[in-house]
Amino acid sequence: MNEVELLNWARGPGLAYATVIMVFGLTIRVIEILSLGRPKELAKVRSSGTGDGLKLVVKRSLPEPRNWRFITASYIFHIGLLVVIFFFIPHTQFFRDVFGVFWGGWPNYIIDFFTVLSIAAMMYTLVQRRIDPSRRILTTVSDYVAWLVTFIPFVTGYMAFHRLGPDYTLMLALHILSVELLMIALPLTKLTHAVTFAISRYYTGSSMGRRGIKA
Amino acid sequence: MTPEENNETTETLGQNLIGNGVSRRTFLKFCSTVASAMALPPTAATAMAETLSKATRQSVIWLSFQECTGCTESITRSHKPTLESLIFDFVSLDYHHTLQAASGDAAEHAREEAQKAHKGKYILIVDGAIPVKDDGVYSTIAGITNLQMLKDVAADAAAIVSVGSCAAFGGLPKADPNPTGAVAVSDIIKDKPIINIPGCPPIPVVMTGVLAHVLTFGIPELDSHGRPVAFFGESIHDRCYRRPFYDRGLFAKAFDDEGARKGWCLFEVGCKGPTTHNACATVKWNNGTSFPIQSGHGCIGCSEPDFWDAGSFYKALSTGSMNPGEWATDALLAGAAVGVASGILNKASKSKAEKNHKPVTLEDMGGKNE
């Protein structure tokens, strides 16, 4: 398999085999999470939680002020990630063709900015699960899993932009193949947070809100 | 062979030049525009025009196969009297279905003629690609299948360039779902230097470039998909005078739109540019009047292995070429039937679990604690 097929295997057959992976999975994921319902409350129910568990969804995607350093790695990379995927204008398009909503995308220069500052994130955060021993203790196997496969999408597509490697047809046949890794990994690891994180918010907060405690 | 062509084909380049009307400087600034289009040392240009002018004719055997006869059509665009089809003339084309006056019996003698006399010589160019299912039988020319007849006359081939995607990579006949079972040239031969000249038609000045580079330097430096890496070394892309526009984000979104009307990238209207390795965007066509890009149309990609099988030519490279939203839709139902059902499974398994629970009493854990 040449370069050629190799993308054109990613565009057409990889791609639909992994949407179905990812969209199957996620969608399982979800309804059995929903299913599953609430324990029975056995103490006096003190309001209906739903404003609670809003706020919880909000609060706890603002910062905290512990270890500042992780933190804002972590933010930089979440940010880059959203705005890399959203908003350059090749993926805008394939959003579009999916879709049928086309958003606007920015200039090359300030995706190229962010995917940098994305990287470089990721790898501290990487580095600092390995120096910090609880960080350390707490990291599983998957937990790298899901870093790499979120990693390898963001080199692949600095290195195809910038035609670093071989061959741009080839880098780009290899960034495709590893977000529809990504794809597949998505419910298949902690990476299922990308659709579950304002469920379980929300379920916290609403919980704590129920028995009158402050989340 | 006659006389004549014998004479033809013993006649030097130069001689014929003179002939013909051609100054030695005219020769001389073909030879360096050929020379600086491939991308070699100014004395290359010199050392081209000795080798060419030195020259006797090479004989050149033209299989068209499974084609549409336009990388011939392309090939004599090269304007009158430009050095570049002068120089076609040069060459003792042996055998072309459309090009010779011959024949019936009389085309097929030629060919057997020519591959007779410079046996082990002639550069054979084959345009169209080879139909291979069913032992061949879906092409035949004079009763021969494309197949046998192609075997036949690569054996005794100094070299065989492939002019045209079908003849380089099966191009349209190989497209899916490829009744035929076409194949190119180089699926088939294995023993023989082969040149990929690829194109849906070709640049005329590459096909003749590459020719001219054969004649004088032997087969010039090929890339992984045996193009001559002078001519698609580079990206249509890379050397795009839109580049800029696709740098700052600038698209055209529909080809009569304000953006189209300004000149921007056809990125979001499908242009393969990125893909696409060729020299349109700087040789250009039609004597270097203008190439797709310039005339507003996306790239399609016409260069590369099966350009037809990439999906729609008037959606962004970006994007999935089987639909992945309707995947999507089907997955998005297949996951929820299964995950209702698994909803009600865990349900049942929740309250079975309930209904056969035995409250521990203290009696059970003081049996425990002995």
Contents of the next structure:
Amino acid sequence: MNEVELLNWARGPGLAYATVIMVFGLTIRVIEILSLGRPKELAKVRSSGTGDGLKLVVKRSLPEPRNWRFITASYIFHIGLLVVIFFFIPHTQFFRDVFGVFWGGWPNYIIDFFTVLSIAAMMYTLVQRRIDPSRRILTTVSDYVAWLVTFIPFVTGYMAFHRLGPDYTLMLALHILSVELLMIALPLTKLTHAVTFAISRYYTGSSMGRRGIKA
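What does the same protein look like in the form predicted alone, given that the last one was the form predicted in complex with the partner chain?
Only one chain is given; partner chains and other molecules are left out.
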């Protein structure tokens, strides 16, 4: 298989397989969480818990003062990821072609800025996980796998756009394949939190609110 055939496969069957696995896997994960339901309330219910659940979703999404450097790097990465996915012009054209919706992209120099910033932030968080004893103990193989499959699309995308690899077609194919690997990893690793974080935070806040506990 040459570079052109690899690219065509990545854009066609590869993308289709990755999408099916991601959607099916994430759907199963969400169903599993929702099927757990609530345990029987043994104490007096103080409120519906709806407001408390929504409040905790927002509260846990805001940065906390402790460990501000690590947390800041994490927020920078997440913001950069969203910017690159949804405002890089080739990506917006992809959403138009696949979903029929289109919005204007941002200039390439802004996307470049957020890409490099995100790569630097991810490198920083990885170094912190290695040098901080407590984080190193808590970090599992799954965490490193999740980091790697998230990191590679940034690097391959940057290299493909700037023609830094040995062959543009090959680098573009590798970028698309790395994105598809990330899609497959979403329901299989801790990256599932990209979808389930709101559910878990809402459930925790709602449960505490129903018991009259301040989250």
